[in-house]
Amino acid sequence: MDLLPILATLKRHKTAAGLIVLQVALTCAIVCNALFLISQRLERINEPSGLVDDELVVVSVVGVGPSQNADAQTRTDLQALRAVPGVQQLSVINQLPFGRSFSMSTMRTQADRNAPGVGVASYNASEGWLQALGLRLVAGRDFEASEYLDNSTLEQSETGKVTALVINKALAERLFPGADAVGQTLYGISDEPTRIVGVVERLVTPHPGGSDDMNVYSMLLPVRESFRGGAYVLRTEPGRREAVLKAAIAALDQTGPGRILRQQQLFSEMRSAYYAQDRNMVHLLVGVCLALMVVTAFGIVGLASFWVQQRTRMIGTRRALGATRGQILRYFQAENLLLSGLGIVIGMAAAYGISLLLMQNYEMPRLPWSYLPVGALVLCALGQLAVLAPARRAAALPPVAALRG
């Protein structure tokens, strides 16, 4: 197709053509960055925790007044909870992923306190934690019975020594790249070294999703928390979470009257609540993208319809000289392709500029190049679809009627 007549026509309508180009460029720039932000949020929302999310329930209570023996009360609670129908395994954990608390330690491979360390989320877990949480060991072993100690005993100890710990794979690769982490020692819990006895495939931190080290690395210590410092985590049979949760609350009420229920929740609900803001952001960005694309599409339709009306006589002349309907249709599509293409080129440059601004002001990663052709294809397809109806209407004009018009 000869593009010179199209360029000549566009030259006579610079303002209208320029507005469409700017509209396409703005939409392209925003859509490219929005698609990237949406993909990041979705990746964060769907990040696996390493736990069996859909089989866990969490219950915690808080005592009213001082407790004579919180450890003994906790053992009584655990015994009662094990008897609840549908409970497969349970443990007491000081904190959980997607929870409100966040306990961490700075771990080092050297005894020197001034040596560089890594911020690591610290989970205290009682017996049964591995099966209760559904974590998968990829190296080493579970804690032995002799390695567990009560947190109350640990706090009264002069050394505060913990003999064993299990770390997640991310921390093992960070501290011991290319080497076996099992058997290595770390410093940071106390002045004494702590030996790594196992590595789990995956265990997210209480607040996963951030870019800081402390949001990536985690470890488990064989420390029994009492009901005052931890929460009961119960792994249930499939489909019995709600019934188990209700029965567990009743069981705790029987074993320790006078306590207040602090938390009763499905673990999946904790996860859902943690990512509520991310889901809202995804919905907002999708809405913005759709709104921009609809406005752009209507702009193209309106301009194309106006030009068809303005060029009725030209269309009739071309048809009278032998132009087919297909040629008329392709004329308007090519015209739109030129405008959209120019807008997309400007829009991709603007998208990259917006990405740089977001990097500088909000510490966001750079927009990957792969999103630019995706945005270009979306806008190009949108332009062709939007111009299709006016172009078909122009192609359907009878030559005589068009000449009279």
Second form
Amino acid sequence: MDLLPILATLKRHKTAAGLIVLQVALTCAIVCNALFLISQRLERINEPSGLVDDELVVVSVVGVGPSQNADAQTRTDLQALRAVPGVQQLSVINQLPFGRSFSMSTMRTQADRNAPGVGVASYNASEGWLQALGLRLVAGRDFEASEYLDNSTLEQSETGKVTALVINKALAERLFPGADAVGQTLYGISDEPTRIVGVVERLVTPHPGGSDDMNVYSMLLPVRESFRGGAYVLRTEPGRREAVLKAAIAALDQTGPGRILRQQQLFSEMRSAYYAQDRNMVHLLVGVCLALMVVTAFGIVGLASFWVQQRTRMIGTRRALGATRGQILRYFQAENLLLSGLGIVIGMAAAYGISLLLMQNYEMPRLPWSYLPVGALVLCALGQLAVLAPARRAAALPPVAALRG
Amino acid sequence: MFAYYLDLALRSCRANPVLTGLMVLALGLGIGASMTTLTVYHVLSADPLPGRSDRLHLVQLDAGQLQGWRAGEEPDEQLTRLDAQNLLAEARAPRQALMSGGTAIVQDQAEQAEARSVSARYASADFFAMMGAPLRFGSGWSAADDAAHARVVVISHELNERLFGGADSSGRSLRVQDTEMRIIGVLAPWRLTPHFYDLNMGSYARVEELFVPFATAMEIGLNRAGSMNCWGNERVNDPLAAGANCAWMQYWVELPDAQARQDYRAYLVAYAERQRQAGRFERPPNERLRSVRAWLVHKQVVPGDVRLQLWLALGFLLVCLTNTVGLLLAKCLRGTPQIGVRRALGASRKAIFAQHLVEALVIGGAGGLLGLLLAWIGLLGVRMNPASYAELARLDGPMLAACIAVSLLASVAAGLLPAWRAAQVAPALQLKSQ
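Moving on from the form predicted on its own, kindly provide the form predicted in complex with its partner chain as a structure.
Up next: the whole complex, starting with the chain shown before.
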């Protein structure tokens, strides 16, 4: 294909050609970054929690008056909940992933208080947590019965000490790279060291996916919360969640007066609500990308149609001189390839520039190189598709068109 | 002359319905998208206290321990209870209020009344005057009530609707967590955007339903809510105790002018110095005194997603504009022979330019109208969002004017180049070439 005649023609339509290049460049720059944003959001939304999301229901209650013995009431509640048909396992937990509260401690590997520490989300969980949440231990063991403490004991006296700790794998790898974390000790809960007895494969923090990359470490303490400081988490069969939730609420109504429900939810709904904003953003970005491509495609169709009309005489003359339909078609396709190619090159540079701005202002990671060829390919295909109809119309022009002019 | 150009423009549009439709659609989409996001941005970056926000200031002190300290570091956003109470007692500003968020269980007096959990704010007396809280019935409490730990509350319009059907409930009593409280004030409907005095509750959270004097709330043991930062080496058994090394209270002062701000700043430095000498503060004085505006900017209250959406929409508008310029240009150039004839018959360049600009304005106007419609639909969509700010997204007068201005500007911008190109057409040449 000879490019010279194309260049010669384009030279006479510098403005229109420039506008197409500009439009393709802008679209390319925006689409590349938008695709990256979409992939980031999807990664976040689909990040596994480590829990059996689809089998959990959460109920929490709050006392109307000052309760005399919250611990005893909690034990009564647990007993009643255990009797609810369909409940396979349950536990009281101070905070849950995708929930409202977030409590964390700074943990250190040395006793020295000035030693640097790591911010770790801390979950207090009562007996049965491992089975209730469906977490997977990859090393060590579960807490032993003697290790559990009531939070009230811990708060009120100096006798209670947290002696055992289960951490997530991310924290184990961060603190003891290449070594066995089980048996090691950490400081930060009290003056005395706490021994790590187990490591779970995966457990997200209460607010996963923030921009802060410290927000990945979590640990579990063998501390029993009362209903005042925690929520009941029930593990059920996936299909029976709603029924169990209803029965659990009814059971709690029987166990103690003067309390009102604070929360009753399927855990998967909590998760879904937590990511609602991200899902929204994904839909929006997809919508804008599609709209951009449609607008750009129509722009190309419009200008190409105009060019075909304007060059009727030229096309007719070339056809009369023996050019085949295929050659005319390819002429317009090559012309579009040239224009979109130029637009894409400029667009990739702009995409990179936008990415740098996003990095500065929104703490976004750098746009990976792999997105540029993807964007280029998409826009090339779009241009070729858009020019096809006008180019076919041009190719269909009979040779005599030159004479009719 | 304008009527004639308008007629020509309409004719030209009718002659190329598809091309015209594409241009209107592209412009409409671009304007609709950018106006939707611009409206959301406009609403979310609103001034919560128009005319007064530059007088209110958040006080920050650095009460942390020396270990891990870096000079110039941002101090905690909240004060310890002791510091807040000290500053309040010394009362060096014309008005000041300490406060914290919470949740409380309320029941009206009727025996079978269902208890409900409501959001609460525990504050000192100046709160209502400082925040411009509109009272429908009764009044806020006084400093004397604070000192006496009076069992009084102010309730929101919504809570009054739910409990008392909207009647004047001031003087009636309410059970708050087993304690008998007297309602002394009922607020008129009130929504602060953003919820600036305590962003921990959510930047666009609703105003609380129950207001209790801080001292009273502490005395009867109401639940606290919000963020809390504790430090030090001792285990904190009661973080709400006055002596605890825990920062969890917001403290706002009203300072009328620059002089007052300067004086108050000096006072804060002196206060911190005194605390250091007393052995409480370990760090050198490191105070902050931010106005409402500065505070909102510092906290980047407008969600990052919203700013991102705004840029995205503006980029989209730019593409749509480029597209419209290209198509308009094609349309103008296609009409070159007619322009040649008109020029040959004596039309001036100015007349050709004006005619094409009018055509661009017609298309721009149509695009703007479509854009307005799309923005309206877009905002409807935004309001169905789960986000806390969703319901605030409404087109108001200024935004409507901005919308119209943007569409006119956009169409003029899109029309200038093609109109100029059309005006360049030489009279005779075109007649010859065909």
